[in-house]
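Only one chain is included here, represented as structure tokens and corresponding to the form predicted alone.
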Amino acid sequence: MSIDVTGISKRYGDFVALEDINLTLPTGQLTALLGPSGGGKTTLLRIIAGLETPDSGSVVIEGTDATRLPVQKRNVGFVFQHYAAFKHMSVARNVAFGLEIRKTPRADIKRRVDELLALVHLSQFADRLPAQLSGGQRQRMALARALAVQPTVLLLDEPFGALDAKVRKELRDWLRRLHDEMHVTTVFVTHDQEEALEVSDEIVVVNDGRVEQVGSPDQLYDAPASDFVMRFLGDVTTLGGHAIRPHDIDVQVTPQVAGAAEGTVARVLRVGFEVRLTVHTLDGEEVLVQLTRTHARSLRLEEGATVWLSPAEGATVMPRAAALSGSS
């Protein structure tokens, strides 16, 4: 295994920004730590670095305890969402600063950064200053510095975070491809849901300082173990007391389904390819429901129309004690 985190605990003042973690990153994956503002996932990566000291439990990278190691001696790669290149070097030597430190002999060096700029599409970008950049490129520079030295581990905090949606996209999917080719073993983190369910492997969902659950991104999707997973994942919406997806709510304009809740839609919203319904029912329940625009228009959907709702086979439901206690 190439990352055991065990006991990890780390306070600042009166402030838990971890308690007993205890984790394990298998070699080769792209792990995402996931989790709100606060909730402890940057502490973490940031222990697992060598930038913060836990106050207790230790870390092990490839069988080597690094919980007091310095930062040069874990052999990890680091890039921050806002990357500090150094503006007066050009590209091709930004990406060389990490082997030129480290006294690597000069051809290796030009073979190496050819290589890496090449992987991450920025050759002919070798003599440019960082400036001269775009934001992705830049991060894609980031990226080449840190993998130049061939860490053992690849660690990124919210490393597309400053990048606009389109090109955030481009680089979540570029990322899975370099991460495809070069099996770094890579933790990732963001509170970008999207992000981690379309490029991790796995997933550790972080908050309040403790794990809540670890798993592949179906796996965390399709059988959330909490309330708090379930909400965080997706979108969410209450039927019959029941935490439910609103994709997985089945609506018919007969009562086909014993149990189903009557309703009057209340609000037709198209958006791209989906319609999402506001639905009030009989029992006072505000039910959000999403359909695909075909499916709408077969039913011939409008406000004031009544219909009857009930989960879809198969559909994610929570218990209605934890719908109940996580509603807001």
Contents of the next structure:
Amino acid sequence: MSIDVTGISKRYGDFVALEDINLTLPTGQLTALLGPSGGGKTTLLRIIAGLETPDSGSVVIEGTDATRLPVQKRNVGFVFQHYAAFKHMSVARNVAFGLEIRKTPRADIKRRVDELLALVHLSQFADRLPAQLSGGQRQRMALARALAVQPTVLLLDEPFGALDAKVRKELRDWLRRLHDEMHVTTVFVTHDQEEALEVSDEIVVVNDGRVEQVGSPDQLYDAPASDFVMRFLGDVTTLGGHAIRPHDIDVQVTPQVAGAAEGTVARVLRVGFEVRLTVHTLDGEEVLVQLTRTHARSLRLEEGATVWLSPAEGATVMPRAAALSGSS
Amino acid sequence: MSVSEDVARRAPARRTATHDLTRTSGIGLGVTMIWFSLLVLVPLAAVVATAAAGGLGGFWSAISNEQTAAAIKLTVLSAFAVTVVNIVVGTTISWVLVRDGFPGKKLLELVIDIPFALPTIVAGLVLVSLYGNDSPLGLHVANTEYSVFLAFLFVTLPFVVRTVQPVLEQLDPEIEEAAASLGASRLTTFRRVVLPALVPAIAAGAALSFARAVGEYGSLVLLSGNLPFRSEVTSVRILAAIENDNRSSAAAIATLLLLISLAVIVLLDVVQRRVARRG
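What's the form predicted together with the partner chain like, now that we've got the form predicted alone?
Now the complete complex, all chains and molecules, led by this one.
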């Protein structure tokens, strides 16, 4: 039981939004569709919801072929980036909407709405209009509204994209906790790799209308299947012609490891707990290195110092052609 | 979500009785009031005063004159009918203009305003040449009560379309998708989510078209033939009263029209508020 996407393709005129997507999203998991804007992840989410029709392929939700089902019949909860609140209805009426459509008895609606508003911490705002809520509160209302109909799948399209950084982080933690309580199969779209790494059980990296890689956050970070995935999930630099993460590089002030690259520290940048070095090696590479403040201090690193760089133990290193231009 | 934010949100922006106008907004308000008084309030007051000069008896005898009463009835009923038609058709047209793409859409956008932009007497000529006694369509509505309805329909066409269109353009399609994802059919979505958002605009357009119809003169005089008890409208009666040097009677009829229009505008506002709230 799961969401099975098979052979989905979608074009808009000449533009290929999705090409032959095959994907299985297991039941009860929180999955992130991660990728750059215009990569097709929102289109994929909207196809799963039934808000968009694929040119070919099929969508099976919990064993039911939903490809031809209209959105009304799919029993999905959908949360939009800009809340899509019903502006003329109170918060409680917004949440009750789906239940009223389903002709649920009045008393049941009231009980369920009260429960959900308590769940999203909006009980005291039940009679307000959406315009009287902050962005974060509106998005929680939208979430309660989607959950009210007890959807088989909860789909969220950049749910925190319109919120400021602090509220974003709060809601992110809160979504994770909510999911741990409810266990409803959840798919959310994001272009923020930190968000995906922090919240999800599984990440699907979508780029250019194709799936680049599927895996747990750790798998993706530690064993990226491609250059693109490696670069999308975190900072990347080059050492000895290999792609490597700046915090995966060991710095020594004396030559200790065979094959370590010798270089000069060209720049030291201190950002909070972190120190960023720019090192020019004898091979003519410009290497970025990240280390902690304490580590940098113990090595007495300053501009002009000579250092030896080597990949740290367990580092993710990816051989690559010299094509890594513009990485920083 | 913080406490202070909540307090700030809860506290309504309450104005004290004393004004808090800046110099510029004070001048602005002054200009507005003078302008409004000179152009609207003073003339209206003059009409009402003239009507009142004859006393209640004079007022009553002016409007209960059989021919006048028939004209008032025809005008108000036709204006009502036209307003109802405009609410439905105008909303539909604006929907088509906003939501559908079709060849000639730009042209249609332009044509919609013609009844509004045309001098009314030209509109009258157009109507006569189409529906008059030499009608190329074989439709003879000239000199009938329907001619009044037709002329009203022609000149009030753009009002609802033009008030609803911008609101519909602003309406976020995601709201309809949200309703659909919650299981609402297209009809339910329209009724419960789209319509409440449009109702204020529809009501404004309806009020405009009713008011315009009640006072219409130029576009219908040629087609209607102004036959007493049949196709004569109130504005024609007012003109006749003035031509007979019966100013107080003209003012009485005018005052009644004023009251009817006011009542309709208030009624539409009440209806609009209720529908918009109910959802």
